[in-house]
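In structure tokens, one chain follows: the form predicted on its own.
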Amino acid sequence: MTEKSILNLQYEKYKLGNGLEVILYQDNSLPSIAVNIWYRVGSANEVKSKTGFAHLFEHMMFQGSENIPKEGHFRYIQEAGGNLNGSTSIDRTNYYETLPSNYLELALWLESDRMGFMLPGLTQEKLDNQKDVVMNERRQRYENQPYGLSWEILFSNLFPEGHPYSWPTIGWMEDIAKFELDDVRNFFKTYYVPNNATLVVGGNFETASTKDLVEKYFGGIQAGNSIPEIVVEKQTLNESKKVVHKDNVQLPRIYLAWHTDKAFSADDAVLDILSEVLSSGKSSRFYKSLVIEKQIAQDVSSFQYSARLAGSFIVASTAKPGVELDTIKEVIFERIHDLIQNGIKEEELLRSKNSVISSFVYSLQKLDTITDQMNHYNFYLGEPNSFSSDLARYESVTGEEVISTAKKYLLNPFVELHIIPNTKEND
């Protein structure tokens, strides 16, 4: 597949009777088929004391339903010669299968039975064995892990106690260890309804009995009740905030981490591209300088975190032994100072912005890639095919623009985490 072919799909978007929205993405010359759906549930859909359940919801969708045994969905699958899996993240969930092209029913079929037909089998036995498992998974990736307890702390102390973005995508143990069967019930019967996704078929098949199979499958799958509304206010520091963790590493590591604006904003690509020039790759400006050539961090990273509530800018420097990290925030703060000041040459944007455009062509080369794509343009923009805007927004980052962001942004207050060793010296 081209470059031109790959920004410029054909595709047709209808919606059930249901308000399932369904996407058809065909390409005939592939041997596969991609289903890909996406239902509009994360983790901002909670609320305090009641945290974890669509992170949850990742693992009950697979241990079966009224007509499908546990752990049916990966046997069934991966017995056709297929490979599956789901994600949550804080805005949505999402759960894929790619097939050889003649188990496009069978794609269909999974998916909307544990839809339709999931609640029949959830049971307080299957809640208190996934509940076990979460659990662990938070023990092992995050409570247990080196620096695993960073990006709770982070986004915690960057957002209000309440808001949706304040606590972490799998869940607080203590609610966690506290899941009804009642809330969880009522949670599913909310959010996993066919009017709050979106069905994306893409590859090799044949349109109109593909239509007839999304109905057969997903057109009697009652809607739910309207989907309720997240609202917050735009969120600001005052000051900046300091917060020190103790935990069992070896190096300490620095976060900072600023308000900036949310996924598809004005401001959005051109963070990206501002990451890109600050710590991508040996030339990058934070690398060349803590790594490099003061030797002074093992590493540097920063990146552009965006949602649909909100985004963040994130730095992530870890010190080598015996340096302090006042020392790298400092030096830190010297490169963005700078950037502002005296501005970037044109080879370094035009790198950085080469090096963004590059990663995302290449990334489409997979069939399930472009088709998980297309629902997350559908979500963000409701627009399937938004490949070519996409780029364009890369394409147009200017140095100047660059240059008036990072000043809008990373001159603000604040939030700065330091991750230490946990030794006596540090009592």
The other form holds:
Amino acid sequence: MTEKSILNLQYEKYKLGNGLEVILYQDNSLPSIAVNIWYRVGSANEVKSKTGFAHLFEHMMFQGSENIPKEGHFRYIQEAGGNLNGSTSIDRTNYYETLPSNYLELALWLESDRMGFMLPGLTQEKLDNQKDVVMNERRQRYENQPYGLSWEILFSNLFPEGHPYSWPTIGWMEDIAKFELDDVRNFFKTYYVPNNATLVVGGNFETASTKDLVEKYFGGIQAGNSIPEIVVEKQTLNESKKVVHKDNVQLPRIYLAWHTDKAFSADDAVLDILSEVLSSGKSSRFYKSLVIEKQIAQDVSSFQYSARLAGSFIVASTAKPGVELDTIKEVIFERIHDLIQNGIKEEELLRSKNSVISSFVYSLQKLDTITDQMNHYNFYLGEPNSFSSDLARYESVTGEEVISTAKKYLLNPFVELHIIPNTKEND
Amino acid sequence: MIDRSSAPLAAKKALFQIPQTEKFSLENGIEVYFTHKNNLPIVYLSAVTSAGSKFDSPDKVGTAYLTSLLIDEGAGEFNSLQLSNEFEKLGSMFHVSANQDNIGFSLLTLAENFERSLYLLGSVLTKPRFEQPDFDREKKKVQDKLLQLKDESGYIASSVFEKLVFRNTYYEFPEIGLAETVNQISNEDVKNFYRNGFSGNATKFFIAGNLDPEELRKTLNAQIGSWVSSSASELAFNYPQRSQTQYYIVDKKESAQSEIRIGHISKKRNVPDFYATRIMNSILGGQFSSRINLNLREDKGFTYGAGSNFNYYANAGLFEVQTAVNLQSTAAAVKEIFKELNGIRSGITEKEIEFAKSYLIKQYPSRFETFSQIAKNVESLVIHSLPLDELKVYEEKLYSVTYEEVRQSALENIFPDEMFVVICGEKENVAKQLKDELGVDAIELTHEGNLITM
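What would the structure be for the form predicted in complex with the partner chain, given that what you showed me was the form predicted on its own?
Below is the entire complex, every chain and molecule, led by the chain shown above.
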């Protein structure tokens, strides 16, 4: 297959004197460049009662810095015909922009100004405004969404109190309301330092002059102290837990969550394939049984959610009107046991693998996806060009491994969450 | 130390060529628009059939949508599960969707699997099975989905708003249908809908990929070249009039936010002031640094985001402002939106216009990055009866819009005294805010947009 060579991306990686990692990936087929920075800080670096800070901080990074006015970041990049954003996960925060290639220097100026000179631009007024915006983000994306709180309920039950994965990335509402300017300053000085970041520049550029520009804008930024390590113990559940939560929903939904293993661990890709076999497409095990044959569920999904410190396997299914969630749970376990006892067919494995292989090739269409993925691989594996070896993890999965992995995790204690309608006459 | 106080200047602009699209016809007259793209071994294909929900009979709204769900539930020699299995084995992503105007089929596949995928797509288009058990299951799924949509404030606000704007036209209904109309639909209705709406000349193909055009023509002729064409049907559209601004509330208990929609009917896509309007809306609410978003989000903190847009249907246009705000700020947000709607008519600076033009023109090449973007750019022109040349003159047309034309566009396309205002949220609280802060009485509507009768 031709994808082998397509997935081998040429790049150059080096470090500046202040510890900033730089990765250059050249692709001159489009007149664009992508600049993508990962800071190795996410909600897992927060502490209890100060949750949501990494995410709130991401908002503050668009509020200007010493030489950039409030909203200036957006205005400069949009005027140049670019698009931009940032996102926060439990492990990291990223900032990225794609621009016409002749605006590379603009992007480096903007990113370096907030990496090196963010605090002089900080005011109480900006913080108050963004706290309001984030509280509205929390309302819009979680509280006012049907089933919107299920994720945080699940994770605060799967992980013990105080575990860095036990709170939601956006944070608890009461914590967001309490943040102060000093919190912002300390967080910035601790984590937003060049030695805790990786800059990927991708697209249409000339290597030597780009290296000069990177040095010009980032080279003078002072390194910070070494970054506090997060230490956690591997989690297991001694017994299953059941949580029932009432919500403004018409149809009840069940979630099941097991502890598994972390990103890029030996079982990680096998668990991805397992989720494909169980719930991807109409012929998958759960879907076929619950939605097509028995018609007791409106939908079903499952996935391995893996991160740097831990992983979990989640199953979710919405009941048809009048169907008990316990009935759905029974069928889910019946299908899991069937898979463990009777094995899987070669065709199921082939189907799952082929969709993974194709999705790798499809993902190469967009420069911002590629540069973000290079940062992703660099963060977890230390090697930005891991497209081929990542794909190989999936291609090598055998039917026996799928079965033994299902057995290893899905027969263990789990967290069970029921989201049920809070009133019968809800119109 | 380097000087950081001002933005670095742009370097020399890299060249960009809009990819060349060629149009050809198959033996049965089907139009194909093909754009060659060879940086990856991928093909994207979109087939669009003029059979959207506007063709539904009013007592059976939802028929087109159900047809779109059922058309790939088994076709030719494959039953429902076998068919989806065949696509998945190839790693091809196949999806059918319906809107008011069309049913669309999209296919993303590796080039090596294109021919086989096309064979499957051909079966879906020309030999759907429409078996009764599949119909029963999918219809029940739609009925339960309609139940679930009662939970979604955003959906409720939008569908009620569209019903008001498009009242008494075929665009007033959501494509998924309504509980009482979906109940009326039989498998026979779906089969009839397919028979009347689906034929060769009602369908157009838009393809981007690493293919030889001659080979492509042969393959397409072999798979769908014998699909029969019939005389296309067109429906008359009575353009609704705007009317005096009116406020409506749809009650949703325990809402953490209020979903707000404000707007009115507007012009179709293919009018001369399209480009001026694009620039004007970009300033008003079309992107992050727009007046509406900067005011409601970055100044007031009422919302996570707010914006405005012009939506284009085949036979009409719709202007809307949309946002979700915290309950206590509902009336204040409405007031600020009207301030911006009036403000855009009373003045736009040259600096704002230059910013918007720069933004729209310079980002244009980034709209040709993926295979699907390229095919869909062509598709949207054809759907709105515009010439292919439009892609090549886009930048030039934006560039040549004058300041006066942008200001004129605000006067001719935004009518603050003739808005429908729809708010979905906590009724009592919102009604009181509207009364106290804006002095208006709102009319309460059901989730389906009907008057509440005592």
